[in-house]
Every structure is written in structure tokens, then in C-alpha cells.
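Shown next as C-alpha cells: one chain only, the form predicted alone.
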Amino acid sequence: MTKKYAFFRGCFVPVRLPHIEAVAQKVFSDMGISLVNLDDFTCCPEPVGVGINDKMTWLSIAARNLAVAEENGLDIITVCNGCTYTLRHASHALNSNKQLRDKVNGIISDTGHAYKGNAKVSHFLEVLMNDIGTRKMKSAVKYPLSKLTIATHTGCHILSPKEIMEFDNPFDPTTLDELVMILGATPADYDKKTLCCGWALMTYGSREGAYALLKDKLGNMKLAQADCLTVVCPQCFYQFDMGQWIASRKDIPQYNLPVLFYLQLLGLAMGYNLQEIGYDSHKVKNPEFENKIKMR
């Protein structure tokens, strides 16, 4: 029986990275998971720009999104670390504080929704690991990526605080490395692996500081002889892809390190080609990486 999830696409993916949405639908359908689009979803909302500035608005919008999934009898799957962070933090806060939950429900009452606390929120990696399982993932790999050394970047929002996110070790994350090995590839062992991608700094702070972060991260990945890097968050993707492309115009080396969302790598291992995973829309491309994919 096909399991169904409410597909929380967020706002960043549909607007800036629609190919990630498309590949998610393909991969999960092939794996026996149905992603249901609910038109009533809005922005999660974003945890830095909204969450830090207006906590009650942040909680109220998140509660309404959770209520929409509840009313459809579905748990939520996300393809974004920030969306996972917002929705899971909101759920934790509202479930542990009835007074706060009543206040928030009062705020969203005019939308016709009420948060009850029934919808579970899962990042897509958790669905891969817990619903599909590593055995089924391994059996889906038809073209192992054995020629690739891949630098992994798990990102910040999915890791902490551990007691709420309950995902991996925030100081030494290994889950994404393990999932890369399932595809037949070799994870790159590089310095500054847990360093932030710098997207929030690029968006809300110092762009020069963000470029410095990129230089440190990408430089260490290249030293580890990575053919590409993989991420599980659209903001991280955008920072390493678009950010790397922009930074190459400045006094920063041109690393030409392709960035792939993990679901794109999984799709390649399952037999999709580069066009089918949306590689053509990437800013950073590398012929050597492309040849290794064609030879897989």
C-alpha cells in the first residue's frame, strides 16, 4: 500500500529550485511514497527572517500549516531544513504549553483552522531512512556512483537543538555520509565539515563574510578531492551553487564544484540521467564530474 504524505514544498523550492520539487516527486513515487500537494500551505515561515523578529507570528503561521495537514489526515514531509526546523519547533512549543496553544489558536481562528497536535513532521531523509529503509534504497541502486568522491553538507537547522530535531549528532553528523555510501560513492573526509553554508549571513548579514565561509568550505572539499558536494536543504543548495558562481567573480578561486541535492544523487543511482534530475539548471557545472556520471 502506498503511503501518503502532505508535501510541504515551502516557498524557496517552487520559486527558485523547481527541479528539486520535480525530482522529489519522481524518486518518492518510484519508492512507493505519494507526495500530496495541499494548496492551503503557505511559507513555513522562515526561521531566521520571521522567527527571530516576531515569534508569535512565526508560531501562528506554522500552527496554521500544521492544522492544514491535520485536517487532511496526513503527516508532513519537507525538502527543507528550515521548514523542518520551523514546523517541528512550533509543534514542540504548542504541544508542551496549552496556554500558548490556546493563544495561537485564537490568533488563527479567523482562518478557519485550529491546531490540535496530530500531524508529524519529517524531513525527507527521515522518510528515506525510516519508511523506505536502507535495504530498499540499496535495491533501488541500479548504477552505483562508485567513481565519485562526494563532500556532504548536512546544514544547521536540521541538527539542533538535538532534543527537538532528534536528527543525527550536531557535532559530528554521519547520516548523510552513510546515505552517500548506499549509492556506492565515497564520502569526502574534509575539514570544517560542520561549518555553516553562510546563507543566512549572505541574506541578512555580511556578504563578504559569507564569501569567506564559502572559500573555507569549498577549499577544504577540493583538498579532499571531492568530485561534487551534496546537500539536503534548498538554501544550502542555493548558497553553494549560486553563491559559488557569484563568488567566482571575486577574489576567490573558481572551484567548479557541482552541487547536488541528495535526491538528485539518488535519482542518478536509480538510473535517471543528468537532464532528468535538472542538472541543466545548475549554475556550477564540471565536465569531469559529468563524464564520471556517464561512466557509472
Contents of the next structure:
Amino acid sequence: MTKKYAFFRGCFVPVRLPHIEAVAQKVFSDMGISLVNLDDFTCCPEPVGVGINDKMTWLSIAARNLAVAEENGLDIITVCNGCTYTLRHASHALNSNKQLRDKVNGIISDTGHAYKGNAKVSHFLEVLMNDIGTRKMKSAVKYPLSKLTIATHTGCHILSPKEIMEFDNPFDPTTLDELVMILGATPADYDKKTLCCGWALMTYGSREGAYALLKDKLGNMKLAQADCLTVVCPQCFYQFDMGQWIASRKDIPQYNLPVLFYLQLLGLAMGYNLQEIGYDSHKVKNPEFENKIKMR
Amino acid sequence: MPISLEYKAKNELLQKFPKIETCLKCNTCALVCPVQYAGFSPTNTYVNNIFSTQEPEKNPNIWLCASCHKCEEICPYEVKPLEVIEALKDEAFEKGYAPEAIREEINQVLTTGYAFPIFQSLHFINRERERRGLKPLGERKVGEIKKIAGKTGLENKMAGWKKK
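Next block: the form predicted in complex with the partner chain, after the form predicted alone:
Every chain and every other molecule in the complex is listed next, the one we just looked at coming first.
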């Protein structure tokens, strides 16, 4: 039987990176998992801008989203570290504190929803590892990416705080490197691997700081001979792709490091072409990388 | 002690977060903090800058923190600077010092269900979605969000600021 997930797309992917949404639908469908769109989902809400400033509203809107999945009898799959952080924080807080849960259920009662705590939240990497499994992934890899050295950037909000996110070691994450190796590629061993992408710096007040950060991070990837980098969060994607493109007009070197969402790399290894993974939407393109893909 | 002696609300802050007292300014957090790139240095670290200004809730730098949790995970004395920064943001937000980018983002979530404006460019967004074989985007359940924000008081708070 095909396993079904409620597809929590969030805001960033469906609005600004629809090609990632399309790739996610295609890859999971080919892997035998069906992603169901639920019209009732809203913004998770975003943790840094909304979450910190009004915790009760943040928890309540998140609880409503979790309840929507529950009422459809589905667990949630996310394609964003921020959505995962918000939804997992909310379930953790509401499942461990009955008083808080009652309070939040009181707040959302007028919406016709009630949070019970039955929907599990998984980032798509967890679905790949736990539901599909490495053996099935390996057998799906028809065109190994053996010519590529790939710098992995797991991002912040899926790693920390580790007691709640329970994903990987925040200072030495290896899951994404293992998943890159399954595709036949070599993970780049680079300095500043766990440094943030700089999205919050860029958005909330220091563009120059964000450029300096990008220069350091991308420079280290380049030093480690990376052909491209891979991410698992749309904000990281945008920051490294669009951010790199904007920064390249400033006084920093041209790195020309293409940014690939992990699902795009998986798609390439399964035999999709660059057009099918939406590479034409990318800001940073590199002919050398494209050749290595064509020769795979 | 890293908190400015001149900070009026320092007792309240210390009562809430007594661990700040144990900060030795060892600067270990600065090794992993992304905000260090915004013009901070080993002798004037981001965390030190936040802790040592006279009215930290008015310090615009508090908004640069991405809540990546690295500082609290690496701190050898379990000071958890992030909890303090988040509490300061909370206080600043209450008092109306939050930057426009934050307020507008919250306004978007409450009025559209998306974290940023999409409706002016919806035509282009949906054209791109169609090209990718995806269904168009539309309105989200804003009525239900409005009910939630009404009950938590956030809606009133936002309306009050708009008047100002």
C-alpha cells in the first residue's frame, strides 16, 4: 500500500521555489510515497519573525496546522527546516504540558479544530531514511553522481535544539553526507560546515554581514574542491543561490557554485534531466557542473 | 558580570536568567555565532554587545540573531545567551521597538496566512507554478488565523501600532 503524507509545503517553496515542490512530488511518487496537499494549512508560522515575538499565537497557529493533519488521519512531511522547527516545537510543548495544551485548545476552539497530538512531523530527509530506507534509495540510483564532490549544508533549525529536533549532532552532522554518498557522490570535507546560511542576517538588518558570511562559507567549500552544494531548506537555498548571485556583484570572488536541493540531486541520480529538476530556475549556473551531470 | 550596571531592568533580567552571572566572556560562543560577521570581533562579540548595552531591548542588533541555538549548545557554562536574546526581543516587541521587517512579516501571516506578500504578484507566481505542472495558489484560511490572533491579543497589538 502506498504510504500517504500530508504535504506541509509552507510558504517559501510553493511561492518562490515551485520547482522544488514539483521535484518533491515527482521523487516521492516514484519512491511509492504519496504527498497530499491540504488546503487548510497556513504559514507554520515562521519561527524567527513570529515565533519569538508572540509565543502563544505561534503555538496556537501551529497547533491548528497539526490538528488539520490529524483530522485527515495523516502524518506531516515538510520541505523546510523552519516549518519542521515550528511544528516540532509546538508538538513537543503541547505534548509535555497538559495545561498549555488546554490553553491552546481554548484559543483555537473557535476555528473548529482541536489538537490531540496524533500527527507526527517528519522532515523529508527523515522520510527518506526511515520510510524508504537506504537500500531502496540505492536501488533507485540508476545514474550515480560519481564525478561530483558535493558540499553539504544541513542548516540550523533542523539540528537545534537537539533534544527537540532529534535529528543529528549540531556540531558534526553526517546524515546529509551519508545521503550524498548513497548517490555515488563524494561529500566535501570543508571548514565552517555548521555555519548558518545567513538568511536571518540578510532579512533582519545586516546585508553586509550576510555577504561576509557567504564569502567565508562558499570560499571554504571551493577550497574543498566542491562542484556544487546541497541544502534541505528553502531559505538556505535562496540565500546560497540568489544571495551568491547578488554578492557576486559586490567585491567578493565569483564562486559559481550551483545550489541543489537534496531532492534535485536524488532526482538526477534517478535519471531525471536538468530541465526536469528545474535547474533553469536557478540563479547560479556552472557549465562544468552541467557537463559532469550530462556525463554521469 | 557581563550585564551593564547601568541597565535599569538588570535585576529583573538576572532574576529570570541567573545564569548570565556566570558568563566569563570566554568568547566560545563567538566561534560559532553567524552574527559575528555583522561587524563584531573577538574583543567585542555579538553576545557581549547584547549583554552590555544600557537598554538592551532597544539595541537593534538583537534582531540579527537567527535563533540557531549554537551559542547555547557550545557554552561551557550553560549560560544560554539565546534565551536572553529571545526574552529581550519579546520585551522589545511588546514595547513597539521591533523593526518594520518583523512587524510586516507578522502582519502578512495574520492577514494572508503567508509569511510574505504574494497577492500582488500572484499572477506571475501561478504562471510559474503552471509551467511546473502545479495547481495555482489561492487564499488561505485567514478567518481562522484572525480568530486565533483575536484571542491571544496579537491582533489588537498590531492595530495599536498601526495607529501610532
